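Below you'll find only one chain, the form predicted alone, shown as structure tokens.
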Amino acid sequence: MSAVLDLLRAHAPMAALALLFGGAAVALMTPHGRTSWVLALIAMAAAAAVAADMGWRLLAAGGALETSALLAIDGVAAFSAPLIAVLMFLALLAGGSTLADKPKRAQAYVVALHLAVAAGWVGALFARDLIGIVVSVHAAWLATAALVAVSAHRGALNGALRMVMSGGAGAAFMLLGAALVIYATGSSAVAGAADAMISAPRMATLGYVLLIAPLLLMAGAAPLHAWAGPAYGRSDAGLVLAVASISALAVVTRLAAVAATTTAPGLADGVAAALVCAGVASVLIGSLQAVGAVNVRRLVAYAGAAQAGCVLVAIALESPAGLAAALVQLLAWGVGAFALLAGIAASRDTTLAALDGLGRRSPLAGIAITIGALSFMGAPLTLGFLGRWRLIEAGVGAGWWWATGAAIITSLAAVFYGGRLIERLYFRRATEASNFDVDAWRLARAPVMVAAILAVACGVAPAWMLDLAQRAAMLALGLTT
């Protein structure tokens, strides 16, 4: 047994992907939906454990970064891959509560698609070359769109179609961007630009921008988020969509870190300028839309756009402090969204009126929504506060005083819509009968809510997490820790 574990640890990236793909294959071959779900949970848990062990060895224990002919692990991948794997495990666990709503013939496919989404995004973080990133990203995106399409809610197909169409356009732009970068650097390796003598820096800059723009769309950054409202609001795949947003931002972080390490004149500044423009626009537009949202799932989507904007501003700083702030905010956005979405799922009605008195009728759901809302606000002792504070520190340290405005605007808007959620939970009475599910499988949501609450509560003792993010940022930029 020890020999098997040592082999898995020695080839952790390949082992994690093999577990995800193998689990998807087993899920497809299992005719019974619940059995397929249990087997997939085992595979996902194993992949998450392998990824977490790998990240801990590289970041906390100071191990060497792993490379092979196809895969390469950098600081961003070491931090983000375990996060994505764990969140997808929780999303799959919660997915068991709605599995009975799907046609019996489709249940195994739904389970397998969860694993395919995780494999695609983790593969994009592990991919050694640009083409591998493009293929992995769009495989994950199509699997996510398929999950939205099979939702039991009416109107979900509209969101899925928007995702497919925008993903198709994004694939063309990403392939063109990869071609430009490969031509300018003479290498298809992701890290090739850092070591190459780039003869055409403007072409390389354009290539990176074309690579990043579709990822911003998939992250739900405004104004490229036309798919987000229908996809979140009309489907029960909100947790998977949140993971997709985090994953896309993680890939952006990886590409931006490589651009920041190049010596080509103007390349890093050009990428940073594009990220700043996209980040500021996303903060402003996302915050305004979240304030006006009347559907709670749409509110999460628009709040996510504002959160993504803060992440992009942090990445644009191109410093260890900025990248570390971006990674902390990815974690905060992920667990905050999970707390909100899992808590909202206690009732099938996603309007704001459905939250009236929910804190008294379903205390655990009320706590989860409250914690998620406080994290989005950036309240002290939450991960959201740490992410905003790190962004402010990094911005001031780089002389970008205006960058604090992005954090302040996001927090002020979140105070409005987050406070509105909390007010409805505890200070209003329900005007109509509750629409709760009595199926015992609905209890699968409880561990997700508890995990999200505990993760947000890590803001009380965050030293270990902040240290891991800082080490990941230093490694991503090729600096010693």
Given for the second form:
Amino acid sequence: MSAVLDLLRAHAPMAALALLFGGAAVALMTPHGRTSWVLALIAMAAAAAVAADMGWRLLAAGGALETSALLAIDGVAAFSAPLIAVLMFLALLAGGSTLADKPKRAQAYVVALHLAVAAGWVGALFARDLIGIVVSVHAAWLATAALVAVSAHRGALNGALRMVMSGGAGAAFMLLGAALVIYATGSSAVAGAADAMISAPRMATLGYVLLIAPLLLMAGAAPLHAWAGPAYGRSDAGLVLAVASISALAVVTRLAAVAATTTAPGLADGVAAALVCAGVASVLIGSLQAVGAVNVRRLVAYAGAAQAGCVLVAIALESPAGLAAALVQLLAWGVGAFALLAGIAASRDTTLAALDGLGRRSPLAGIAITIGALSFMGAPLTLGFLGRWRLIEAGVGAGWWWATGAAIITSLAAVFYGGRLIERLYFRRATEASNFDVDAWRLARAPVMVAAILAVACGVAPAWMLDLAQRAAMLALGLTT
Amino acid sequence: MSAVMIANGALLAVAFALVFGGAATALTGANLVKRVAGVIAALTGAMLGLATLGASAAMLIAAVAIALAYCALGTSLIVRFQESYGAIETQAIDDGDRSDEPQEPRT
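Please show me the structure of the same protein in the form predicted in complex with its partner chain, now that we have looked at it in the form predicted alone.
To see the whole picture, the full complex is given below, headed by that same chain.
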């Protein structure tokens, strides 16, 4: 037994991927939907444990970076892979109650697709070269689109179509961008651009812009988020929404890791300028749309665009403090979005009126939504506050005073739309629209509370998490080994 | 400038034109079949670009696999749209969605 564990630990990235792909295959072959869901949960839990152990060894215990022919671990992957695996596990657990709504023949496919999404994003984080990133990202994206497409509401098909069309166009840009980067830097390795003597900096910059733009689209960063409205607004509650949200998180994480390697002279400025423009646009447009949203799930999608904008600005700083701020902000975004989306899943309707009086009818759902909204606002004692604080600190440290403006705009807009959510939860009477979904909430309760508790616990005792983020950033930028 | 360089430049220009033209069709086409065709055109352009820039065989194979996957999912979505909406024109689909729920504010 210990030999098996040692083997898993020695090849943690490959082991995590093998568990996810193997789990997907087993889930697909299992005829009974509920059994397939249980097997998938076991595989996902094992993969999350392997990733968490790897992250802990690397970031807390000071272990060495591991590299193989196909896979490599950098600081960003060590920090984010466990987070994404754990959130995917919680999403799968929460989605178990809505699995019965699917046709029996589709249930195993849905579970397998969920694992395929997780494997794709974890693979993208561990990919050593650009080809691996492109293939993994699109495998995950296609699986996410397929999950959206099997939703009960026919409107979700429109979301899936937009995901496939924009993903297909994005794949062409990414492939061309990767080829340009490899041509200009002479290396296909992600870390190759960090210390390369770039013969054609403009070609390399164009390549990185072509590589990064589709990632922004997949992350739901405004104004490239045309898919997000229909996909979030009309998909089934719980499982799909959480998966789409975690996908956005994984994309931005991958982007952070790629951007961290573009430090070569002649390349860094161009990539940083592109990220800043995208970040500021995403903050402004996302905040504006979230304030005006009437569909509560779309509100979370647009709020996510604003959060993504803050992360992009932090990444663009290309400093250890900026990258650490981005990682903290990513964690806050992921946990907050999960708490909000899964909490909202307690209601069958998707309009804001569906939240009226929900805080009294389902106190736990009310608490989760409130904590998610407060974290998005950046309220003290929540993870969101830490993200904003680290972003402002890093921005001021680099002389980017306007970066504080992005953080403040995001928080002010979140006070407006988050306040509206809280007001409806606790200060309005329940209406016909606020139809509490007991079945959906049964299994969602535990994962939602885990996310909500994490959002508050990290806000109250942040030292360990800030230390991990700082070490991850130093590792990603090659400033420590 | 050698003939090979001129040919490579021309091929790269064609590749970019295919990628951008295909992407524009994929995102704005009035018919779902045209949109899927746009995706295929964009990915064909990307493959042409990869070959012109001397990409490895692994990368070309990856591009083909990605193109096939998008083509397969796009085609199956067309079938599902025809079953659910009775149409594959984007205007008819958007009208159907609009009748289902109110629109979000646009920016």
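Remember, it's a predicted structure, so these values are computed and weren't measured experimentally. Numbering follows the first chain given and starts at 1. Between two forms, the rigid core is the largest collection of C-alphas that superpose within 1.5 Å.
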Worksheet item: With both forms fit on the core, has Ala124 moved 2 Å or more by CA between the two forms?
Response: no
